[in-house]
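A single chain, nothing else alongside it, follows as C-alpha cells in the form predicted on its own.
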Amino acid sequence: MLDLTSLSVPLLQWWDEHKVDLPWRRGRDPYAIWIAEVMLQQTQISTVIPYYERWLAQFPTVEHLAAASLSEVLKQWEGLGYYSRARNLHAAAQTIVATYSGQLPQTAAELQKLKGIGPYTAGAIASIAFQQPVPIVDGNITRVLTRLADIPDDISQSQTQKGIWHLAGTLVPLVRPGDYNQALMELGQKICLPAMPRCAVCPAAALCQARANGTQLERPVRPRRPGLPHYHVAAGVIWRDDGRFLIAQRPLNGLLGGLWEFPGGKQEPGETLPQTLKREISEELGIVIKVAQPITMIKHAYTHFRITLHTFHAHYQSGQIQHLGVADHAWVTFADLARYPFAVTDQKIIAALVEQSRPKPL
C-alpha cells in the first residue's frame, strides 16, 4: 500500500508549479465546478472552455438554469455531445432550486441524489469546492493509480474498479483534498500517458511500482475491444408545397433526446435508402413522402456504432403528422432554423443544403 504523505507531498508540490490555468480553477463556485466537470466528461479541455464561457454567460447561476427551457440548454449545448448530460444538468438545476434553496448539497453522497451526478462528478464537486476529503477516479486516475500501485487485474472487471476507487479514497490528504485530486488527474493527462508516460520527469517516479518492475506499457489492464457495429441510415429534408420543410424533435428519453433532427431512420436488410426513408417516415409521423434526388453523405461515430447518413430530398404527398416515434415537429424555413439545437450530423445537412442553395458561379 502506498504512503498516503509520501504521494502527497511531491503531488502537490508539482500541482503548485505545473498546473495549467483553467477558466474553472479561479474561483470556488460550487456550480461553476459542477458545470465544467460535467463538460469535461468524455470531453477535451480545449473544445470545453468556451462552451463553458458561453454557458456561464447565458445561465450565470443554478436559477439561471433552472428558469431556462430545455430547448435553451440544448441549444447552449449544441455540438458539445453526449446530450444527456445537458438534459441531466437542467433537471438537477430544478432539484437543486426546489429542494435546496439553490444552493448545492456539499457532501458526495447527497451530490450522487442529483440526477446525472455520479460517484466521480460527486467526488469533485465536494473536494474541489468544498474541501471533502473524498476520491475522484477517472480513466487518467484509474491509469496512475494501476501503474502506481502495478495493479495486473483487468480494469473492466468491477471488483477491480471496487479496489481502484478504495486506493484512491486511501490516497486522499484531509488537507487540500481538492488540488490533490486535480493534481492526479492532471498527472495522468500531461505526464503518465498512455503509449508513452513520462516517467523521468514525474513527480510521483520514485513511488511507482509498475516503473519499477518496467510495466508501465502493461498497466492498466483492460479487454480488447470489439469492432463498432455500423449502420447505413437514411434522412429526409421532407418539403411542402409551400417551401417549408419538415424537421422533428427526437423523443426526450434515449440518444440526442430532445434535439431536432431531419427524420429518418436505420436501414433494414433488403431495403433501398429510398425504401427505407418513407417506411421509418410513415412509422414515426404517419405520412407519405416522394423521395428525389440524395443530397450528401455523412460518416459519424458515436461511443458503440458507427453511421453513414445518407440525407436525400423528399417531398410530402398524404396524410395528418403523428408523433408516433418523434416528440414534436415543425415546418420551417432556413431562417427558423438557428431556434432548434441540431446534432453534429444534422449541422452538416444544413452546411450542405445551404451551399446547394448558393447561387452556382457563371
Given for the second form:
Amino acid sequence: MLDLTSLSVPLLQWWDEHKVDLPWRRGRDPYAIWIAEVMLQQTQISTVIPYYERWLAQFPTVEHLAAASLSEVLKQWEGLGYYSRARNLHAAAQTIVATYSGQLPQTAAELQKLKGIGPYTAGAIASIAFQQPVPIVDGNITRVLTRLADIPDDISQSQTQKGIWHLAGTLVPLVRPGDYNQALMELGQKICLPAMPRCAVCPAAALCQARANGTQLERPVRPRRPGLPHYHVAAGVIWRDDGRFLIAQRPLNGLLGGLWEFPGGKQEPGETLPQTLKREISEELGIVIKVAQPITMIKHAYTHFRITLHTFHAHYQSGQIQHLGVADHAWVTFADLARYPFAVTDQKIIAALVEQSRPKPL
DNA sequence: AATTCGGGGGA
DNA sequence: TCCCCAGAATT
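Could you present the same protein in the form predicted together with the DNA, rather than the form predicted on its own shown above?
Every component of the complex follows; first up is the chain already shown.
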C-alpha cells in the first residue's frame, strides 16, 4: 500500500518558498477568511480579488454585513455568479450576530450548520482560521489526490468522493493544518495542472503513483457532459409615456434569484420573438404591451444551457401590474439603475441602450 | 444520486 | 468549443 504520510513535509517546504501573496492571507480575521472561502467556491482567484477588496471595504465586520439590506449585498456580488452564495452569507451573518455573539464557531461541525457553509468551507475556515486539523477537498485537491494515489474511479460518484475525503483526512498534519491545506490546493493550481502537470518541479513527484504509472493525464476520471440546450429569449425595455421604463426583480430563489432584469422569457415553438415578449410580459406582470424595434442580441452560456437574448423596445399599453412571476418591479430612469443589482446579460443591455442614446458622430 | 445554481479564463 | 474553477442546496 502506498505511503503518503510524509507528504506534508516536502509540501510545506515547497509552499513556504513559493506561496503567493493573496489579500485573504494577510490577516487572521475569521470573518475575512469566511468571505474569501465563499467567494472562491467554483470561482477563480483572479476573479475574486477585486470583489473581496470591495466587500471588506463595504462590510468590514460580520455586524456590518448583518445590518445591510439584501439589495446592498447583491449589488456587491453583482457579476460574480451563484447568487445564493450572497443571500446565504447575508443570512448566516445575521445568525452569527444573533446566536453566536458575532463570533464564528471554531469547529467544522458547528460551522457547517450555517447557511452556505458545506464540508469544504467548514474545513477551510476551521483549519485556516482556527488551526483545527481537519481535511478539505476542492477541485484542486481532488486532482492532486487522485493522481498521488492513482485513483481510477469516477469522481462524480459519491462513493469515490467519500474515499477522497477519507484519504485527505489521513494526510492532514497536526502542525500547520491550515497551511498544509492551502499548500495542497496551491500545488494543484500551480504544479499539478489539469492538462499539463509540471511533474519535473513537483515536490510530491516521488510519492506520485500516477506519475509512476504514466496516468497523470487520465486523472481524475470524470463523466462526459452532454451537449447544452440552446434557448432564444426575448426581453423588453418597456417605456411609459413619462419617459420611465420598467425593470423587474426575479424571484428570490432559482436562477439569478433576487437580481433585476428587463422582463421577458423563453421563446416557444412556433412563436415570433415579439409574440414571445408580449406573452411573457402578460404572464409575469399582467400588462399588455406593444413591441417596437429591436435593440441588441446577446449570446450567453450558463452552466447547463446557452441562450441568445433578443432585446426590444416596447410601450406600455394597458393593465395593472401584478407580481405573477416576479418578486418586484420599478419604473426607472437611467440614473436609477446604479442602485439595482443586474445579471451580466442585462448589464450588456444597459450598455447597448446607453450607446444607442448617445448622439452619433457624422 | 442527480440536478441546479454564473461567469470568466485558458487551451 | 470545451474544460475548469478554494462547492452548496435541493430534489
